[in-house]
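A lone chain, given as structure tokens: the form predicted alone.
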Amino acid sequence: MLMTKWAGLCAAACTAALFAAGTAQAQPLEDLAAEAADGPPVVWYESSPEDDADKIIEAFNETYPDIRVQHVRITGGNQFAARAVQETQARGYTADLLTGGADHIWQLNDRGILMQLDGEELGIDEKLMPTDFTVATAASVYVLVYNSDNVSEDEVPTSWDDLLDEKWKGRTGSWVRAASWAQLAKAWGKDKAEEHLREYVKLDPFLFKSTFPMAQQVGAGEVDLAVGFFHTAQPPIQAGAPVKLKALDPTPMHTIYTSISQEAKNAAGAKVMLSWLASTEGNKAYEAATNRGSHLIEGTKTHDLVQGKNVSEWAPSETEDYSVISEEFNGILAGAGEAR
């Protein structure tokens, strides 16, 4: 009887302690949200079209209705980094929130532009933070994109070696940049990745300046099989085109990171939005709008896509090595002909 009573008291005490701990952990975000509501709009540099950005902001405002967000679309990593640097030099600050590739985010940090973040304060899982100045919020994942009318299920390559089959000669396509092979070099080593790329070029692939029109051409039946991105293949799929996807193992990809500028005009709002983007709720909303979620957050399509596969990607600290290989591989792929 005494043991039962003692167990009940312990359970109640533990529940109260957990509730208090949860309240204490949530409080900083509540305080930040209240502070952010009195500040200017959170200025966010990111590459999504404005229609997609509006959907993300609308979802964010369902949770934080009093925090205003101003999205500025900037495409191309070099433009993104250059603008942030120039603005900081000219006026002492740039956008509050900055989303981009590893090489450009690390450049900004090297210039002292980015804020050091406290993941525990913001409730961000440590696996999303390779360093204390950025958070992995999304990923662009390479997949095979194929026309299901022209390619039967038993024909679809199940390995990268299958992609080199002579039957794909004149029927396959790729982005003009050989970034997928450059990322594969991390898992395979440069020599194996280069050999595979040179064999692929012998198939006379069609090259495309963008993977969006490439996916559309697959849907139209002009190209039967292409090496593309999961997210850029979604528009023709959603439009009802006969397009299907296959992720191979290893799976090359690019992680996308989000950081806060050191001199953010609404630092509190930027912290709240970054915390939201790194949450399951926020990341699923971001993915629903852009088709790019974080492979590190369970519950996203991106996580499910690469589940059980070996992800192949150079670490941010190895960006220089990746860049050298990428440029060399671009030159090899260019031998396939002029890009469309």
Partner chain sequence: MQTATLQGRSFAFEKWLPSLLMLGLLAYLVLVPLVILLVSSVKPTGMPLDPGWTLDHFAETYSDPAFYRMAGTTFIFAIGSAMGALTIGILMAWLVERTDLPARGFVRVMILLPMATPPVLLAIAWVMLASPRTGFFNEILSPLMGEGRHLFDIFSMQGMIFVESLSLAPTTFLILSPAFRNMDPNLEEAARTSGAGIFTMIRRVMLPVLFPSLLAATGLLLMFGLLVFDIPGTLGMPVGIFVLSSQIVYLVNDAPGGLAEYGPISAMAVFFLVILLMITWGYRRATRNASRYVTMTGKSFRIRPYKLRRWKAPAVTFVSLYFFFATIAPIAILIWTSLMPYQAGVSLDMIPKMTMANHMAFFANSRAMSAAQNSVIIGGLAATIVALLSVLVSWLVIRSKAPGRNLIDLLSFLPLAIPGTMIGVALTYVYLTLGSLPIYGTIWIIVIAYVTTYIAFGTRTTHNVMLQLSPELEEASRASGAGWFRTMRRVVVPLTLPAIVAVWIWVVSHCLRELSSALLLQGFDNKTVPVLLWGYWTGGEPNKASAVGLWLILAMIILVSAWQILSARGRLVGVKA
Given for the second form:
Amino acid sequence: MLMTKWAGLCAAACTAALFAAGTAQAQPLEDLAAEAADGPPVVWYESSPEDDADKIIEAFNETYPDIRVQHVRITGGNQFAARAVQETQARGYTADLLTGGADHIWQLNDRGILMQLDGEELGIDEKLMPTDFTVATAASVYVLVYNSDNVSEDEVPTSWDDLLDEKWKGRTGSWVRAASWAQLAKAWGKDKAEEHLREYVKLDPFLFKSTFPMAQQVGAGEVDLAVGFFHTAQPPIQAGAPVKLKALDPTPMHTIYTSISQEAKNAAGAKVMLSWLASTEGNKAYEAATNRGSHLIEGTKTHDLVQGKNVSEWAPSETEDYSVISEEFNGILAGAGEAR
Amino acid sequence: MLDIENLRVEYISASARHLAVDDISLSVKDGEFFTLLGPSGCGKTTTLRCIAGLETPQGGRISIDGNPVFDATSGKAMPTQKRDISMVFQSYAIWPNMSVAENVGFPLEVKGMRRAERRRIVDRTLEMVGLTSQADRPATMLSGGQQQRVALARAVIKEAKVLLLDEPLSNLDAKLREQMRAELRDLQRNVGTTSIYVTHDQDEALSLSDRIAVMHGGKVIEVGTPHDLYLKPRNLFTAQFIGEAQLFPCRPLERVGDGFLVETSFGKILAKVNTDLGGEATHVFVRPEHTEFVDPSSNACNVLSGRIVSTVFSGKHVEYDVETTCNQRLSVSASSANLRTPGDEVSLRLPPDNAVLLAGTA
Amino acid sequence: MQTATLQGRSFAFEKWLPSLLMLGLLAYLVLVPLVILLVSSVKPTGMPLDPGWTLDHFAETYSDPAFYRMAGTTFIFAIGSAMGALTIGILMAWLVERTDLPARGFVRVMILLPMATPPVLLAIAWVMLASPRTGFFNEILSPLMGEGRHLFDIFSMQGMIFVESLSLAPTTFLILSPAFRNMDPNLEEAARTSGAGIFTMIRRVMLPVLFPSLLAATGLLLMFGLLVFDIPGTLGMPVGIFVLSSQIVYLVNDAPGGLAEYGPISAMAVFFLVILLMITWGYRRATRNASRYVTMTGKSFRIRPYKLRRWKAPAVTFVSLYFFFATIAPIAILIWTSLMPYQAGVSLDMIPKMTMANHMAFFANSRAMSAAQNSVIIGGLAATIVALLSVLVSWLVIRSKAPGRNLIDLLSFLPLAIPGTMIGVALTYVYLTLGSLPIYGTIWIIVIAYVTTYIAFGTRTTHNVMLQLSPELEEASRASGAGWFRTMRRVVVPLTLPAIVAVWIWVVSHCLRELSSALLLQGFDNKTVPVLLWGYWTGGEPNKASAVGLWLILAMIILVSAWQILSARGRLVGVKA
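Requested next: the structure of the form predicted together with the partner chain (the form predicted alone having been shown above).
Expanding to the full complex; the earlier chain stays at the top.
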């Protein structure tokens, strides 16, 4: 009696294991979704404000109503990466889904925190996947942000050289980090980018610790013309402020990547969510909430923004070069104050 | 009632060790008004604080009414609040956050006495110190003398075995001090509590105490009644510290009847106090108010002649500064009934009954 | 004679027990983050659990000329704003506590309001008031100045110091006002009856008595000035004035490499630690002779306000000017901003665009309720713990002869030198590893972070009052038969209540605005109101952030007014609060 019970249990366990192994090879999205529905919430580390994240999750739940997603907002990309590392070191796991910049994602991958992904299984376009551990889900694109009351349409620089015109002296602003020039160095080469930056510094730009308040200051008219991000200029524009944008060629940008952690508590859910974010529908929903979409996915505003322009960005594999240039350029830009 | 044995308190600072109380032993009787008298820094307050348990001595034993409260050898101390004492502080330590009645009633509140009963006793005690009308005022609104009474009432109400008083009158002005001194004495008599009183003021000590311990440099120099300490101190320091005393170095000569004859720089003097010191006497003194002006023709012993150098008139008394024929200066305090003026030739007598022999080095 | 046996406890045990308990608690709160900070500073990656050891972070930080340049700028800023805040704070505290200035209760409420304003909002308010191109003051004065010229430029070192002074003045006031209140009026009167003029009295009587408080306030303000970021970040950075804290923010968020650079941050924090140790040492030396500062002895204590007479008009002008600059103007600008759809200068053209949408958004926010609830719990708990702990620490340090009290004092001041970010990092490790205490991601971890961060302010404030309190007041209680606990409850706490309440209010208001550790420690359901505000701010919605800020200020008004009303009522029955 006892023996048969044991045997029965063993058999059941074996079939379950076999079944699980079999499906893991090519699990269709629907199966993953079904599995995810029983799991714990998908914890997602991302930098958008909670209200925006709510909209994304709402849209996601329209397609996948049974998968719960918990968004935790972590601002400051480096802190996001540090937190994921800390959590993994101390308790063995971090969030399920991780969204961050190239340097953060590659840093996490170096530490073996990220899961290998099968793009085919998740139905993700391969151009979104420079490697097998991450997916390009959005981009921060540098544009000129200007006050349309103070700067007329035909005055706005149409090239990076126009930006250096004397008339902008004391009227222009920039993020305190020279990241846009560091990215331009990819298209122009370091020397040209550095020269441009040095010329720009002579205009006595106002330096902002974040491009969000900078865009607001453009709206308020304290600064007439600034080098900022497309997405951080959206809030004043949407609120009706006299702020307009212009993308220059080449267009520097940062791609934003999303990965799944190795020890994800609900890996199936994370996969479904990632797959959705990489889809046109999901990406548009993401963009609608955060103003950042993937330039690689047709139909997004970000795609249209850089359409026909030369995109300038260091490849993730070149992060080292980018870091060195970036640090040097930051120093040059910071020198703008000392020159005053 | 209160026994202190070999009490020792040491302060160790970065630079030095300082012996604040150096092997003190005292025994205070039930109902006694006992005063620790000495100059500042003599260790009297430290001793009092040790009794209260506010200071932890390094050595010795203290017991109150037969119950040990501190024992250095066993390393045990009874905390202040468990000791059967109450205390009046130099600064009164009236709690500004409480009313007069709350201040006075606090020891009863601690005992867990009910409000109504507490109030009854508080009222009675306040009546005793004449503060009935102030009961519900904030304690901070009182004058200095009134605050002193509150502090006293608060100490008395606890009905502890031992009442400790740390220079309670030193913050009052002279007039009030004298008045409070009398009140304090009456109160202690009425309540009958054993009291330990710390002061540097000899007048206070003499007028209040049953017995006085004179302290100096962390040691008890001499213990005695006010009468004894004033009239026949055994110790040079006591003689100097209590009252005015002019000490004359002397060489003992011989016993003469119930007195002892000593040689001083101004002649032979017969002394009748502390004659038991005999050959060991090093000094002799007579209080200025005991020195008498006598008829120059007088033939009595201990008579010196001299000239008045200066006078200080203070109403009741006149202080004379007299220079004797052998260039010795003497102070004399005499009644103002018979005034003398500087330059007068006078004869002085040092009554043998008031001439005190002392041993030791000044 | 000695028949009965002694029932007391071993005094050696009694002497050590409180120290050991307090040291244990403080070591847990302070030493743990400190050790993690020090470990971070010698780890190649700055992550304490990563392998390897290195001194490179120190070598790089301290061999970089930019570090010393920034340190110089930071000192100018810190010293300048400490001086400014002290000048305002001392005058305010004296006017409110010791003179017949009109409407003192009202003044006391008003002076504390800027404290609840997150500094980033105060800074942005000042940008709108005095920026060279669009600042309100410059706009209305432009007819006088002529085209293209401006009177004020808030983007400057002077501007930073000015705004930081305004922002630190309430803190200074809170530290100093209990000290002023407890000052023995006899001292003042003695000076006055001996014919001393007002300035002689201040110099000869008040300054010496207030010396420990002033010293503590100065030390505290200097440390705040060294570490603060928002105001120099908003007002200095645009024109290239960089302070050490901006370097920390850079290392945390933006440094290339992908990971927050905790290594160099920790190495830099050692610099702050050294400065803090020097300040502590100086304070201990200066206040060694504690009895010199006793001013509340339990003798006659009647406060008779100093009659300002012909100084009344200047005093009222000074107070009004301060309120105008620190409270009215910034709050007015915040109200304006909160009603605007986007950040816009004050102008008639914008009036038609006014909207309540920002305020509505805050109340419609599904997280607003739980964030408010969290903030109330966190603020109330942290403030109460800090206030009680501060009294206990001060009692041990100033009053008791407990061994190790200098160490206790140091431990309670140290957290000031640890950047909030590093406290967050440390607590993250501690509670991630301590599986038995599952508070990671909850409000409790934030309470612990705040207690750690604010204990320094708390103890500095209660120290001063404890120094002023005569030990005899406690001894009298013990001699009356009261035990330690009752003595604390009936004597020490009531007499230090002004300071305790000051600490409480200060901590609550800072909990209402603190971000660096709250952000780092936030999980899914421990969000606080400032994090919400921060969300709006960093999401590019300063107008909504202003709306939230205004509601925080309103909460502050209610809190401080309640305090005033309660203490005024308390005074009627003779309890000073």
